[in-house]
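Only one chain is given next, in structure tokens, and it is the form predicted on its own.
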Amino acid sequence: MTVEYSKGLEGVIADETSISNVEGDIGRLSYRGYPIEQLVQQPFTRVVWLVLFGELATPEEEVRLQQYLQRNGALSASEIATLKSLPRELHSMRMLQSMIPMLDTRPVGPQELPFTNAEGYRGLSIVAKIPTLLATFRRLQVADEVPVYDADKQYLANFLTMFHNKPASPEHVHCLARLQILQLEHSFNAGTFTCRVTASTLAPVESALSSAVGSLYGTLHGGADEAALNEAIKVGSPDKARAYVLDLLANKGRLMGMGHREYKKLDPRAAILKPMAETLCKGTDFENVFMTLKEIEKEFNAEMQKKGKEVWANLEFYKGPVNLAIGIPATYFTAGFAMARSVGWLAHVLESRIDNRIMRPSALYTGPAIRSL
């Protein structure tokens, strides 16, 4: 008897969710029923509330959420000491995965959010501290200094200010907010599924989010943004894009950031991000790398169309230029992604708690039959 299975669980429905919907056949992404094209026009914390609690926040609810994030974002002296003890050359994602389980996640200040249990507050404390972890580790790497945490400054503005140790421009904060909204949530991707598998064992929220960070680090997942940029830098200029693409295809290479298992049409997040990247990079030192990526995408599409295929850029392809333009280096691209996606991960942990069942798939055994010694 032949037993069928799905490699990589492709097409397998493992559970249900009401958080986001990826309709890849028509190129649509929505959070709680709202299309992403509408949500990127909303304030960041309003969309965070939507992902966590199911409805768009009122102005008063936004304030409560923002205040919780601001009150709970500071690192303790022991957390800073632990960060200082880490090797400076450590990748930001390895730092993040290591630090999350060690954070003090006890809530600071009023608990006025509609969580049904304390785990929600602990998870949101992680969300609050991730930007501070990233900014502090960055300042330790470049200047051996600890940035000042300002509890009166809003979440994303505080992150950029600490990260660069100078006031963030309103334009850069606005662009970061749009980028982070695009990255908040994406159904049962590898990182989120990892998070839900961990959560299904009734492991604490800290462990669930840490495991998701490890999954996101892979170049086939969140790490594709850094990989795509590095390829464009190697190519060097738009006029070399065609030769690069032809050589890549001849050698059966993989172009990171192009194509997506879910989307059969253009990734709607890439459709939003590409013009944003072009505007941000125009007239800057990053215009060349953006134009190189744009030309690579064009040449790759042309070659795919000759084979009767449509392969489009996904979210990761144009994230590099946007990040660079707001001062975030390649080694922090994926960590910035984790900073946003931690909101979605927390929503999935809480959703899985409603009707939990431990994830325990079966495997098709292909080893030898029973043998005797």
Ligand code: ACO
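Okay, that was the form predicted on its own. Show me the form predicted in complex with ligand ACO next.
Next up is only this chain, free of partner chains and other molecules.
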């Protein structure tokens, strides 16, 4: 008897969600009903509030959210000591996955947000501390120094200022805000599913977010951002793109930043990032890498069309030049992604708590029949 199963859980609906909707057949992404093209024009904390609480924040609600993030983003002396004790060459994603469960997540200051339980505040404390973890580890790596945490500075401006140890330009902060909004949430992708599986065992929010970071790190998922950039650097220049694509496909390789389980059209996030990358890179050191990616995309699309396959650029493909233009190096691309996605993960943990059932699929056993020792 043949038993049907879905490898990679393709097409399996594992639960309900009202946080975001991926309509892959028409290439549309929306958070709580608002299309991403509109949300990317909004202030960052307004969209964070939307993802967490379901409606766009009023200006007064936005201030309360900002204040919570600013009050709760500082690292304690022992958290800094733990960071200092890590090997400096550790990848930022391994650092992040290890550090999250060890954070002191008890809320600092007033608790005036519409969370219905204490776990919401603890999760938001993780969101608040991730930028400081990334910036501090980066400063330790490059200059053996610990940046000053300024609780009067807004979340993203503070992150860029600490990361570079110099004041961030408003243009870079604006660009980072758009990038973060695009990465905030994406339904039941592998990282979020991992998060929900962990949460479904009633493990705490700290464990759920840490496990999601581990899942996001892989190159078939969030890690494709760093891999796509490295690929373009390896190709070197636009004129070498065609030969590279043909060789890769002839060897049954995977082009990083291309393809998606859900999207059968261009990923709407890639459609927003491409012109952003083009504008940011024009006349800079990063123009060549952008032009190389553009040519790789053109050649790859042409080959896929010939084969009748719907494999298009995803979120990861043009993220590299945007990150580079605001001073984020490749080894921090995926961690910057996790920083944004931590908001979506928290929303999913809280949503799953409303009507929880442990996630426990079955497997088709293919090992030996019962035998005796």
